[in-house]
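Next up is one chain by itself, shown in structure tokens, the form predicted on its own.
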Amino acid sequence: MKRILSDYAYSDGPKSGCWWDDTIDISANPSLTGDHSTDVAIIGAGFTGLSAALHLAEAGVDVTVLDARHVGWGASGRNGGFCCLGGGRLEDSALDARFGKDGRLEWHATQREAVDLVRSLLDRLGIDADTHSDGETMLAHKPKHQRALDEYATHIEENYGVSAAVHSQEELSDLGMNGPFFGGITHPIGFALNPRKYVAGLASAAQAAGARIFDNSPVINVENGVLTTPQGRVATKNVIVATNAYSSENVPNWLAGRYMPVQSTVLVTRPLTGDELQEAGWTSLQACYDSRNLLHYFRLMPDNRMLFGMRGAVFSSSAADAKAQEKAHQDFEKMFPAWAHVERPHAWSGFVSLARNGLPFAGEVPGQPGMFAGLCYHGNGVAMGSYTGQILAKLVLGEKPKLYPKGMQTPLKRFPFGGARRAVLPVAYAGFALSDM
């Protein structure tokens, strides 16, 4: 395997303090040994791979899933747990220029469909993932962002067909979302969940439908329909690559330079008391994020622990993780000064994946019939990764996905500088940080 980050990034170090790991055990699966055959081999046991495996197995297809570590080890088991709109980073003007108004609306409808898919899977499979939050709230951290909220509400109604509620600064306090914000906007699409419970439920359901899952089985080569791991091989008709930010540059070679891993850091507090909640003026279970480019995302969970995450870390090492966590603690205390004394025993990091063309990809790998890939959800993989898995399953089955926008069919473009492409992040992040001040 050829990866662009340090060995530390793929170790247990970055996720050693992950709160989700304490909430549910995931049964271990055997490693692949010997020779096997299957109709579809899936690389990666996260939201995308397991969604694809579930939908294929339920259609009667013989499916084998291989993961370098284990179910949910990557971003799917350590993200912030926001099942929400998103998946790309293009403004409407760019979408209209590339795909026209109809293409833009189809892309936004796909985001909503992705959220609905997760909700339907949770209900149909009986997965208790501690869901909460009625949609999502964006909080304006600058006065000019507050002044733009009415325009944003119009954007939400046109693109998603729902009405959004605009909140003044005073109304936020009444809603139990007090803080250094100048207003906010809430739309009713999306919810929060425990991602580890969700990914564990997907794995159990896929296995119950007949899929086989192998842990500690990194795919080191794919050639002529055969996937090779350190101790085994799998012959297959079709391959789905579902490794997102934790991809290998040479599995397949086409992936090299076409995804950008970007770090996100998360903190979780101890359970807050009723008095502490009242003191801060934050009692809402709403999933929230602020209007920064290097955004903060946060939510009070049902057990009154506060989750707080942020973008912005650049390097991957033990020392860099410690620095990123220190910055997250500082920002948390600035946003919630009443909780400066509150212990935050859980802190961890993981990678989201960006695409140069600003949209996720789901489709057949160019020039490699029978090989499919799905990745680059721009930090919104709970919903979009799950939906991408369903798209890939349908493509393998020769069926037409319900919604399959042109932007997701467009192959990923290469970033400049190849294996050194993350070198541009310090400059880009410095510019974002200045604009966020």
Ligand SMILES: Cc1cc2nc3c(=O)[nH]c(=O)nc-3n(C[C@H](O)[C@H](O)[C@H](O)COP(=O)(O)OP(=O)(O)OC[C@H]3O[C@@H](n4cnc5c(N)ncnc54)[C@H](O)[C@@H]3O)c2cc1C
Second form
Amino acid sequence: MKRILSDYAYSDGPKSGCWWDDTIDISANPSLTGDHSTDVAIIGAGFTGLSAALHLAEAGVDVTVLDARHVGWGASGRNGGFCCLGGGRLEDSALDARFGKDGRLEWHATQREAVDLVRSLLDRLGIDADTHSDGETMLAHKPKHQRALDEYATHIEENYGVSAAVHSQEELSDLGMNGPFFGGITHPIGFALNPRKYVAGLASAAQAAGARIFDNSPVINVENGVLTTPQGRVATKNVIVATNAYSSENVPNWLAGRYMPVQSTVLVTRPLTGDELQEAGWTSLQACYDSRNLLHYFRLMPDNRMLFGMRGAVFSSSAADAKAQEKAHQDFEKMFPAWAHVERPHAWSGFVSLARNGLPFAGEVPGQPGMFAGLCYHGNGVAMGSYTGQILAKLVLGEKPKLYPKGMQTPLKRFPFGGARRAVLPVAYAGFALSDM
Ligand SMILES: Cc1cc2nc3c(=O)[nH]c(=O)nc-3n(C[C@H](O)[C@H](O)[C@H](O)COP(=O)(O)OP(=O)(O)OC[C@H]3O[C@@H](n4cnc5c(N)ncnc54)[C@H](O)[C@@H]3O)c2cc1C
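Having displayed the form predicted on its own, please output the structure of the form predicted together with this ligand.
Below is the whole assembly, all chains and molecules, this chain first.
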């Protein structure tokens, strides 16, 4: 595999402090040995690959999932658990210019559909993923962002067909969201979950429907309908590539230069006491994020632990991770000074993926009939990855996805600088950090 991150990124180092690992065991699966055949081979056992596997297996298709490590090892087992709108990074004006108003509205409706899909999967499959939060709240970290909230409410109403409630600074305190914010806005779409419980539930349901899952089975080559791992081979009619930020430049070759891995870092506190919650004035279980470009995302979980996430290091090494975690601790203490003394025993990081086009891709790999790929959710893949998996399953089955925006059908464009493309990140981050001040 031709990978663009350091070996450290693909080791267990970055996720060694992950809180979710303490909350549920994920059953181990055998690794692939010998020769096999299947109708659909899926590379990657995260939300995208497992959602595709589940939907295909439920339709009676013979499915084999291969993961380089194990179920949920990638971003799906270590994210912030915000099941929310998002998945792209294009403003409405850019969406209108590229796809017209109808295209823009379909993209937004797809985000809503993706959230609904996760809710319906949890209900239908009986997955208890510790859900909480009624929609999401965005908190203005600058007065000018507070002044723009009415406009944002109009954007929400037009694009998602729901009303949003705008909060003044005083109202935030009454709502149990006291902090260095000038106001906020809540819309009713989305919720929070324990991502490891969700991904484990998806894997069990896919297996119960007949899918086979192999751990420790990195696909090192895909050619002429055969996937090769170090100890086995799978002959297949169709391939689904669901490797997102942990992709390689040559599995398949088409992916080279088309995804931009970017790191995110998360901290989790010990359970806060009732007094500590009161002292900070933060008692809400609402899933929140602030209005920065390099945003913070945070939520008090049902067990009173606070989860706090933000963009991580530019480079991937244990030293860079330590520095990113130090910055996250500093930002946490600035946002919640009353909890500066509170231990935060869990800290970890992982990679999300950006697309040059600014939207995720879900479709057939150009020039390679029978090979499909789904990736690049811009840090919002709990819902969008799950929905992309469903789209890919439908495409394999020859069915039309209910909502399938033009933007998601557009193949990923290559970033400049090939394998060195991440070199631009420090400059981009510095620009964002400056505008967030
Ligand atoms: C710290 C962090 C916080 C985040 N917070 C949120 C959030 O709150 N809300 C949200 O919506 N999104 C969030 N995200 C993003 C979200 O987690 C991802 O978009 C989503 O999990 C991607 O799912 P996936 O299945 O496409 O990829 P992944 O879950 O990354 O899975 C890819 C899998 O592919 C496997 N793989 C790679 N190459 C090969 C190969 N050659 N052979 C076999 N297997 C291979 C890997 O081992 C991995 O398990 C966060 C991500 C991170 C890292």
